[in-house]
Structure formats: structure tokens, C-alpha cells
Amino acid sequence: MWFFNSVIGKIFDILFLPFRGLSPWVAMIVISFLTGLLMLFIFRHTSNQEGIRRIKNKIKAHLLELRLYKDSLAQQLTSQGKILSANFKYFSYALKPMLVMIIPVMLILIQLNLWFGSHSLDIGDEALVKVKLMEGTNPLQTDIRLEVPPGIAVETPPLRIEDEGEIDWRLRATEKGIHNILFRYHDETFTKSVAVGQNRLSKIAVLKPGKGLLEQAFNPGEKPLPKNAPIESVEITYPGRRMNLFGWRIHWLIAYFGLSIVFGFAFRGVIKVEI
């Protein structure tokens, strides 16, 4: 699974080189624009193009029924009645296509989220770093210490959660730069990076998850814990991103949606692609 996100995490690392210094916004233009254009390209090939257009076209008359025999009820529930059958029909066309788009989908949002859930700290803030030990794991008596590099200082001893099987520490940063904080459990070492300082288009794992494979996949961040180690995952609490529009602070899954929406009916026409 690691070798999977780090070429998936490549791609997108050489995707968005060009958008570092700039706004989010263009970034995001840019990825919703190729999805807009990849959702296209998979509903046209495969769905069933012909028959999506025969549908479209006998609800177009089933509407014209309505307005034409406006004065007959029996005329207006038959035609009310074939609308919804259409419907279903148009459904069952669009299903194929819609179950093929959530692995891409899927993919590109597990990366975007990276990219445009969370931002860096600044220099002087503060954050937790969470342990979460695996079930069964007693925190109070798990030996698991932590040593930080310049650029950031420990502000608190160990916090230990027993209820709810966690270790924290609050952090501050002090310096800019992509850290690495070390851990040792025994004779296991692992780290976890803590980003300071970056630009605003700048990739941010939030987790550093454990061997579960679902876990991973939705984590893709950075290397998987150790196996021998006794922990589920390590968190930093950073701070969640917002997209400014026009002052509006919204989450970025409403724009990259949005602007893919947008594109692919933009675009539609010229693609020859029937929705």
C-alpha cells in the first residue's frame, strides 16, 4: 500500500510544482478542470450514450404532454407517470458510469486533502501531537518518549489519556521548516514530520497511520508505524484550510466539486458527451 501512495503522491507532487507560490485557487481551478474533463471522458465511454439521449428525448415530450393536455387529468397522470419511468431508466443508465468515477474520485480526494486541508503552523504556534496506542494498550504503562529537533520545543510532559488509550504532547514551533519529531518505543524508532512555516499550497499530513491497509489508504501522507509497535497512528493538530471566496471562508470539497461540475457541463458539448 505504500508504494501505491507514494506513486500516487508523486504524481500529484509534480502536478502541483507549479502552484506552490501561487494561491490555492489556482491549483484548485486546474484540478477540478481535469477532473471535470476525466468525469466526461469515463461517462462517455462507458455509458450507454444512445439510449441516454432516447430517454432525454422522451422525457422532452412527456413535459410538452403536460403542457399541451394541461385540461386533462387522466392525460396529465399518465405523462407524470412515464416522466418517472424515464427517470428510473436514466438512472440505471447513469449507475455504471457514476460506480466506475468513485475509485478516481476517491484517489484525487485522498490527495487533495493533503494539499488543501490544513495548513502549516506558524512560528509560535502551538499544536498536540496525539499517540493513539492500539486496543488493549495501556498508556500508563507503555514507554514511549519523544525528542523534538530545533524548530521545536516540547511545551508539556506526557499526557496519558487511559480512557482513551492516548499519549499527548503539546508542541510549539519555533523555527520554520518541515521537522521531524522522533519517537522511541523500546528498541523502535519512528518519526513524524511537523511542517512550519510553509507556503499556502503546501502539502500537510496530518496522520501517520498504522498497518491497517484502510487506515493507510486514507493516509497516504507519510510511511507507515512500524509494525511492532504498539500504536494505531500519530496526529498532529493542525489547523484546518479554508478557501476565501469573495470573503466567504468555505471547505475546499464545496469548491473542487463545484468547479468540476462547472467544467464538465462546460465542457460537455465539446467532448460529445450526452448527460
The other form holds:
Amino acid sequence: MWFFNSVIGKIFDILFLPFRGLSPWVAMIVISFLTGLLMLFIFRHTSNQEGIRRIKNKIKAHLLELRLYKDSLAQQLTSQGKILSANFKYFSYALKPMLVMIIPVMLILIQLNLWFGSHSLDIGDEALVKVKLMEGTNPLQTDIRLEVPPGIAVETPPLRIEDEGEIDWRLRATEKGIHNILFRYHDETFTKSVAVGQNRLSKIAVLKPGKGLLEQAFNPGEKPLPKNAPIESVEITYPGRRMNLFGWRIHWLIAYFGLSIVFGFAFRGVIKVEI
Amino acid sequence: MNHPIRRRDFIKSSLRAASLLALGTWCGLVTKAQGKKATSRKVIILGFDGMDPRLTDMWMKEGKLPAFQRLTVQGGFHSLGTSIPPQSPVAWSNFITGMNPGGHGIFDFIHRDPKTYIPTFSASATEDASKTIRVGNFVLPIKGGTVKNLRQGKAFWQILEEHDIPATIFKIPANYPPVSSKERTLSGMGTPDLLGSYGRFRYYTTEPKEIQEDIGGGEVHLVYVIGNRVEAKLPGPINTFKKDRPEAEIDFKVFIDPQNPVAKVVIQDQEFILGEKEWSGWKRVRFPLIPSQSVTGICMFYLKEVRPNFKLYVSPINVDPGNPALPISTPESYAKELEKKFGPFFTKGLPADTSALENEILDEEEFLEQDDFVLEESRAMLDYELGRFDSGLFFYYISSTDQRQHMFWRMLDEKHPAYDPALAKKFGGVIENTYREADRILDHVLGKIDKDTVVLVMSDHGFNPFNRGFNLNTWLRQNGYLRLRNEFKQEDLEIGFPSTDWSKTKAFGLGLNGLYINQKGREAEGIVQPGPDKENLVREIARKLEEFTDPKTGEKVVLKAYVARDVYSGAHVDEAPDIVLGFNRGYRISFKSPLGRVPKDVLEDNRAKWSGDHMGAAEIMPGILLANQPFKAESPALCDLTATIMDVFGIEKPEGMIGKTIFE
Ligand SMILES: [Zn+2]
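Show the form predicted in complex with its partner chain, please, the one above being the form predicted alone.
Next comes the full complex, this chain leading.
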């Protein structure tokens, strides 16, 4: 899984490389544009283009009927019924491309969440590091030590929550950089990255996964923990990020889907796709 | 018919609820702040609430206030005549309008409704939405409620604005809600918390505790630690959208480490860890009201103790300046602008939690830590405003001088009933340090101004000890002016006079300095005929009050009993108390008296931490005035400063303004 994740991750790293110093909107527009094209491409090759063209013409005809026979209630109802059934048919034609698109779109979304989902810590910010232990591991009897490099300070002793199998510390960011904090458990060590002062476009791995495949699939930003660690995941509570649109704070997902759809529609003629 | 009401209910009913859900009604257009004229002369006024001329003079002479000293040499230092009575809302209203209370209509923190004898807050009033519809369990406002500033007369920055002179007014007291203006103004003292009260802390503990509400509000929530976890609720504003008007509330959890002194608070989508004796900084909380409406507020958590007893303090929930549910600034965007720049900040009128200190929820150290946050925030904003101040007037206010003198005066005086030598050793320097802080602020300002800037440093009143409390209604009862229905009853501790026999009562005390005649035709059950009867009665009571001495000390309790007609002028004189008590040094109204209680004894020792005060006769309670250019006035007073502002900008003094410029 990690091999797969790191390959996809690299693609996005390279893709976003030119935009790292710029406003996140630039990367957002580029990725939305590419996604729009990708969707059109998939749509063109997986949908019944001829069928869609026919069904759309049919709907247009029925709409015309509606207008022409305004006074005949019976005709109105028939036309409306036909429009409805044509719509169903249209959706059935679009179903296949949708199914084909789900997987790549999911992969893109998971990657984009790394880039747009969280804000790195500012200098002076505090955050929690939350270590979730394997089920059945008692945090009171698990001696995990936390060591931090310069740039990060640990401000509290471990807070152990028995019911949740969790150990938390409070960190404070003191210097800019991508820092690796280190956990020591018996003779083993493992790390988690903490991003500080990465204010423009940057990749932020909120959670470092453990063995679970699904967890790994959804958190591809950092190499999973070694198999023998008694830990399920390590998480940093980064502040959530919002895109700033003329003072409106909007979630990146909204920006992304909005832009992708706009690009898709704008370029459907260029690529000659019937949607 | 009067129903006994408890102080809590009184506070709730007077201020709460409605105010909040006036959502939308006051959100006017966001206008560009500032008049446009670039003025050649500029004015900066620093208002240090409660700074006392004797202390200032003493520490200046000891060389502890070098910036004040510099200003004294440059322009001058004088005591500044205060208002009658010298309460902050009254005094600042004098300054804001250039009138006395007869003109601006604010006579006391507390006024009364003559129809019910029930105390009301003098500064602002809120009205529920006037039109509502009910949908199931919800009551939806069609026309929003409003909150109204009760001060009459124009504020000086409104007059400046008429002449196109820009002004920035930072937290001036007695300006909530801020009067309409295009200038940048942020409301100060008088601004409620999100609950509509003057500040209610929450205290979550495993150790039961009683709260004394005379000095301010708060609530103790008894909680249990089960499996190293505490579950509790944070109550918010009254949800006026719902039929039975419940309190909106938020659940939160606290996880405690079984050995280490740390705890994690999980509230809504936030989690944070606090070590013992740590503050959380501002946390934003959202109270859902109905599916489409919610209000946000900001509060601070303080983990006082983890073991053996769990103790968590939550500050009063302040109006969120980033998303204000109440009108706290003009234009509305000004508070948001400051929030964007500095993050959340104290918006509640008097931010220091004196009530938590009084009730030993916070100790002296913790109280000061919190009040230091207030100072820190204000200093940052001072810098910001100074940085862009290039024309017109800038007023800047500091509350800590007042609040700390109230709470730490007991450390200065061995004779104070609440004096504690150990505490005095540790905190005896707090007031002096606060004056030094004021000096540093002044020094900073003086370093930033050019030669065309007039700097005025002022306080609204001075300070003196509060050793003995006077129960005015008890005194009136003993002198035959006030009767209880049951004559043998030793005392009556309900507020709002539920057991008073109005048919035999000629006068009653209400508010911090006020005495009212039970006048026929004015009070609901008045018996004293207006005219000569009343006139004679007023003079008689005033004389007796001034003659009255404290059997314990042999000193006079009331130095001056001002007859309203003699000392007030303006359109609102008729609303004034008939007599205003000016106490002697060391004396003040008791904590029980202002809301109409009749305790057993006329005088009592003040054992509260609230140990300094300023309810004295105006003659012994002046504030301070310093300027960076010589002034000639022989006995300058608050109203004269308003006239001075007009003078500096060459504006003719409007009708009703009674002062004279200090520069002539
Ligand atoms: Zn005061």
C-alpha cells in the first residue's frame, strides 16, 4: 500500500511543485482543470455517446411539446411523463462513467486533502499529538517516550486516557520547518512529521497510519508505522484550512467540485463530449 | 404588587435574552470608518479609570512615574472634578456629553421603575422581538428585538463627525450599545457578556461551594470524576427562539490523567490539554439555537486543580468580536477587523473577573494573570491604532487601574477589615505596579506623537478605602422614614422591597448613591405630596444624613447629601434621585442596600476583597488631569474636557454643554 501511496503522492508532488510558493488557488484551479478534462475523457470513452445524444434530443422535443400544447392538460401530462422517463434513461447512460470515475476521483480527493485540508502550525501555535494504541493496549502500562527536535516543544506530561487507549501531549511550534518528533518504545523508535510555518501550498500529513489498510489508503501522506509498533495511529491536531474567496471561507471540496464542473462544461465542446 | 425577586433573576430579566436574538436588526451597512478631514491639530486622550490624584502625586514625587512627571513639567497636573456621584457610568457620561447627569440622564449604575419600585440597569435596555410567530416548539422573530443605549445627549465624537473630524474611540465606558457613528468606536464598560449579564463565570468542581452574588455573578457546577473523566455542560444564552426559553448549552468532556496533573478538554470540535494552573487562551464556542441560527462566543478555561479536587474555571462567555451577536462596535466591521488582526479579545465591559476573586474561585495571583491578558490585548491594539492615527481624535481606555484598586486596596491599609498581613506582603505593591504600568503606556504614547498633538491624560474619579458599609434603608427605617409591613421583623433581605409598607414609607434608598422620596403621583404607592411637603422632607433627611456619625469611629458617614435640584441641570433632572449621598472617606453604601434590602444594622464592616471604592462626595473623589501643554483652568472638571475638545478643533460649543475649555 505504501508503495502505491508514495507513487501517487510523488505524482502530486511533481504536479504541485511549480505552485508551492503561490496562493493555493493557483494549484486548485490547475487541478480542477485537469480533473475536469479527466472526467470528460472518461465520460467520452465509457458512456453511450450516441444514446445520450438521442435522449437529449428527445427531451428537447418533449419540452417543445409542453410549450406548444399549453392548453391541453392531457398532452401536458403525457409530455411531462415522457420527460421524466427520458431523464431516468439519461441517468442510466451516465451511470457507467460515474462508476468508472469513482476510483480516480477518490484517489485525487485523498491526495488533495493532504494539500488543502489542514493548515500548518504557525510559530507559537499549540497542537496536540495523539497516539492511539492498538486495541487492548493499556496506555498506563505502555511506556512510550516522546522526544522532540528544536523547533517543537513538549509542554505537558503524557495524558493517558485508558478508555480510549490514547496518549496525548501538548506541543508548541517554536521554529519554522518540517520537524520529526520521535517516539521511543522499548528499543524501537518511530517518527511523526510536524509542519510549522508552511503557509502557502504545502502537504500536511495529519495522521500517520498503522497496520490497517483502509487507514493507510485514506492517510497516504506519511509512511505507515512499523508493524511491531503497539500503535494504531499518530495524529497532530492541525487547524482546519479554508479557502479564502473574497473574504468567504469555503471548504476546499466545494471549491474543487465547483471549479471541476465549470471546467468540464466549458471544455465539453472542445473535446466533443456529449454530457 | 411586588413579587420578591432574587438578584439573579433581576440580572437575567433586565439584560439577558432579548438583546441577543436581536440578530440582524442592528447589522447596518458596513461603512468606512472615519471623518475625512485631515486636521492640523490632533488630540489623544488616555483614560485611566479610577486613577487617584493623591497616589499619582505621591508616586510621582517618589520618581516612580517618570512619564507622568514629564507631562506635569511640560503642561501640568491637576485634580479633575468628578461627577455627582463619582460612579464610572455617570462620570464617563459627563465626559462624553459635556453635561451633568441632569442632562444625560445617567444618575447611578442602577435606576428604579417608579411604577414597581424594581431596580433596573441604567445604561442600556433590551426589548424582545416585537413580532414573533410560533412554529411548533420554536418562536421565530419576524421583527427583531433591540438593545438601546439609555444615555441622552450627543457624544462628543458625534459632534466631531458632524464637522467631518475623524475619531477613534476605544472602549470608552457608558457607550453600550455604541451610539450611531461612522467613526471607529468599540464599546467598553456596560457591554454585557453573551448571556446578557455583566459577566457570569462557571466553575466546575467536585467540591461544593457557595457563591455570594452581591459583587457579581457566577455559577458553581458540581461535577463527578468517573473513570478519570468529567462530563459537564457549558450554559449559554437564553434561547428565545424556543417556546419555553431554555438556556442554550454545550456538552463538554474533560479527561484527566490518572497520575500527571493534566487534563484534556474536549468541546465541540476542539480539544486542548491544560496543565494544572494553566489558562487555555481564548476558545470559540457555538451555541445552536434553531437549525438555521446559532451564536458564537469566546471564553477562557483555567485548570485550577486536578487532584484531590477537580476545579475548572470558565470565564464569562464574551461576545465574539469576530462574529458579534450584540452591537459592540461602529462600524460593525471594526470589531471584526481587530479580531482578524489580533484574534479574539475581551469584549465584556469590565473584563477582570472581580466576582471570581471575591468568591475565591480565582485567587489574587490568578486574578492578576487574567487581568494581565486584558492589558496585553489592549496594549497591542493601542500600538495598532497609534500607528495609523494621523488626524482628529483618539481616545484610549484602561480598566485595570480601577479594577485592581477595588480588589487590592485592602493590602494598603492595616486598618481595613479584610487586611491580611501575609497577602499584604505579597500583593501590597499591586496598585503601585498598576500605576507604573499606566506610566509605561503613557511613555509609549508620548514617544509616538508629533508637536501638533495635544495629549490629555485623565481619570473619571479617584479612589478611597471602603472599610464600612452603610445600609441606607435600615437608617431610613430607624429614623421612621421607611416602614416594613411587619414592624417586628428584624430585617428584610429580599430585593425590590417586597415587605415594605408603602402607605407609611416616605423615602427609600436604591442604587449606589440614590435616595428617593415616595412621592405621590410619581411612585406607584407614593404618599408624599410634591411641593413644599416634599421639599421640607428632602432638606430634613439630607440634614440628618449629614449629621449622622458612625458610633464605632465617631466619624461622619455621609459627607454631603446632595439635593438633586441644587446640583443638576438639564432636561432629565426630574428623573434623578431626590438626594444623592456623597460618602465620607472610608464609607460606602453596603453591598446589600443598592437593590433595596433592609438588613438589621445600619453600619457594617466591609470584609470583602472589594475593598477600595469611589462612592464618596465628589469633593473628596476627584480624578486626575495632565496635559502636554499648559492649561489655565483653576478647577477643571470632566465636562470641561469635552468643551476643550470642541475648542481644540475650533468647534463652537453646542447648547447643553456646560463646561469651559481648560486652555483659556
Ligand atoms: Zn470602579
